[in-house]
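Presented below, as structure tokens, is a lone chain in the form predicted on its own.
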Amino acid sequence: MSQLVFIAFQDNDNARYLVEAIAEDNPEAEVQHQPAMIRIQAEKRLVINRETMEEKLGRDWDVQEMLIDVISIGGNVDEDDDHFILQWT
């Protein structure tokens, strides 16, 4: 049985940087571009790293900033200052 975790963002400039960072840190993740939305899914675990996002943006980035662009999340959230992790445990 599949245990996909996912996160869906509004399709805007911030989300494009997020998608690029998430794809780099999770090469097994599947990115789906839909009208006005970008959904990223992976088997069991998806990690968003503050450091990778700061490299993409070229500035400091607070993990909480991401929530402005989030439409939906599937999975249990484990969050701290450096990571936002979705996983099924």
Second form
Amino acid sequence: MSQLVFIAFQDNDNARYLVEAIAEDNPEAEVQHQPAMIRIQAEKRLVINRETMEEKLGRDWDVQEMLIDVISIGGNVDEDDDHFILQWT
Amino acid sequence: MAIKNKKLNLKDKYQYLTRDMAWEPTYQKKKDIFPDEDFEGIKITDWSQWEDPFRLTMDAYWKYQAEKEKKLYAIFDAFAQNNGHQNISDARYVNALKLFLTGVSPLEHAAFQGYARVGRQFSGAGARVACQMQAIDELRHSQTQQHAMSHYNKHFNGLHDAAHMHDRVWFLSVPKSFFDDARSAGPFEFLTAISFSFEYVLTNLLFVPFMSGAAYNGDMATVTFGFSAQSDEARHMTLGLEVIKFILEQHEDNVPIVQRWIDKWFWRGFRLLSLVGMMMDYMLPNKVMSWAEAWEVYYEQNGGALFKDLERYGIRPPKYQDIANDAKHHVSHQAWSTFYQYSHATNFHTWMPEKEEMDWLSQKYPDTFDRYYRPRFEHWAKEHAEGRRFYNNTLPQLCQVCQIPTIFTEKDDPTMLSHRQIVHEGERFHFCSDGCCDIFKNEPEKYVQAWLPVHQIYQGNCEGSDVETVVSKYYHINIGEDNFEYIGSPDHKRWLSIKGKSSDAKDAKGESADQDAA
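For comparison with the form predicted on its own, would you give the structure of this protein in the form predicted in complex with its partner chain?
Below is the entire complex, every chain and molecule, led by the chain shown above.
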């Protein structure tokens, strides 16, 4: 059986950058657009990289800023200064 | 030489602001300070093994929560200023909000009380900090939900006395008993029940597809509080998963205890979510996904991945998961049938689905809807059209554990009611399922004390023995305004007036509804 991790964001301006960054750094991820939300899922692992977000936004970005727009997650979380990682072992 | 002010990294900062703010007691015994920590038999050998995947400290917490609140209230204001209630898909939809305000928002407050209490019970600082933040989150959710609904309360009936109704109304004893059960358990069971089973495994089903549906029905206030609350859930879920992994890693003796809690709280949560199933399939005029589809994505797929991950600890998927998976084809129809029949005893209206909605249900439930439910619904619609709107004037048999009337059917025979009974100390108790019967058998002393609405009415504890007196005097439901059929109700007339379809209902709030079968 496949083991998908997922993350869902509110469909707003901030989250569009997050979705772009995730799609770029996780090319195998599937992006689903639903009313008012965007859900992204992938086999086993998804990563959000601070660097990619900073390039997209053209400013400093704190990984914890994702807390403002996230709706839900599935997977074990590992967060540090540079990454937010969701994974199943 | 100027020294560059080096920023602490996230891990160090978290360590300083949580663990290093705690202290080892010297003049009191740890056991006296945390007396409940070991009474459930859970063995914790080393709290320092507790890992915090979200390393959120209080300063960051205030910053991000303030940001969320600003965004949320900006949308509430815009919604109120634009008379947002006039732009929803249909006023029938508001009935889902009545159920939400009376059935769910008080649970947020119960969760706040629960986390405030258990956060005090753990000798590990990491767990205490996580519970403290979650307690504040839950209080915020309860408040923002009430603020969001206050706009609807100005224009629609049934939203006027949520806290009072929560403590009394028959179907609200279902969510109330769920949290009362969890809050009266020990601290680790509370966390397994709420943080893990409810938050991690089941709240996605409540807050994600239903809230997406609120957006699809033009209700920006609800989708915004829903997603704002759900943004905190990302942390709560992480707490839930961390709690389970931590307990399981601490001692092998913990595994069977946790497994029994997972079995129990999965089943209780699944029963509770019957309400959400019917909200999605029947109460959203514009539908996003069916309950069965939501169950497949958020339980079978995501829950499946989770339980596969927990296999390494010796944890198996919840007992009776197969019955719950099969029931996804039935529960929303069975729950809606029940509320339709008992609509005279609720604070919201019900109706039969329109033709296009029946066709949508046929398409989403190809193996069950046309065979078992459509004929019943078409019969009721015909009866209503002929002036005989069906109301059931009996009081139903309730399940001693989940408190839902015994309305569900057997897995392999949807025409057979699922009913179990056992005699305990000379008294006979009734259950809706093997799942609820097992829960009772494990802790009979707890569940013999259940406050069951039907029993209480018959015992004369609800200010009357007839439905009308109980509903009006004891529940504070305004007869003819808040209850009965939607078509012809004051809410319906008011909506027609808003949409310019009828001129005789300029101020329908307060007028009498169609009471043909009262």
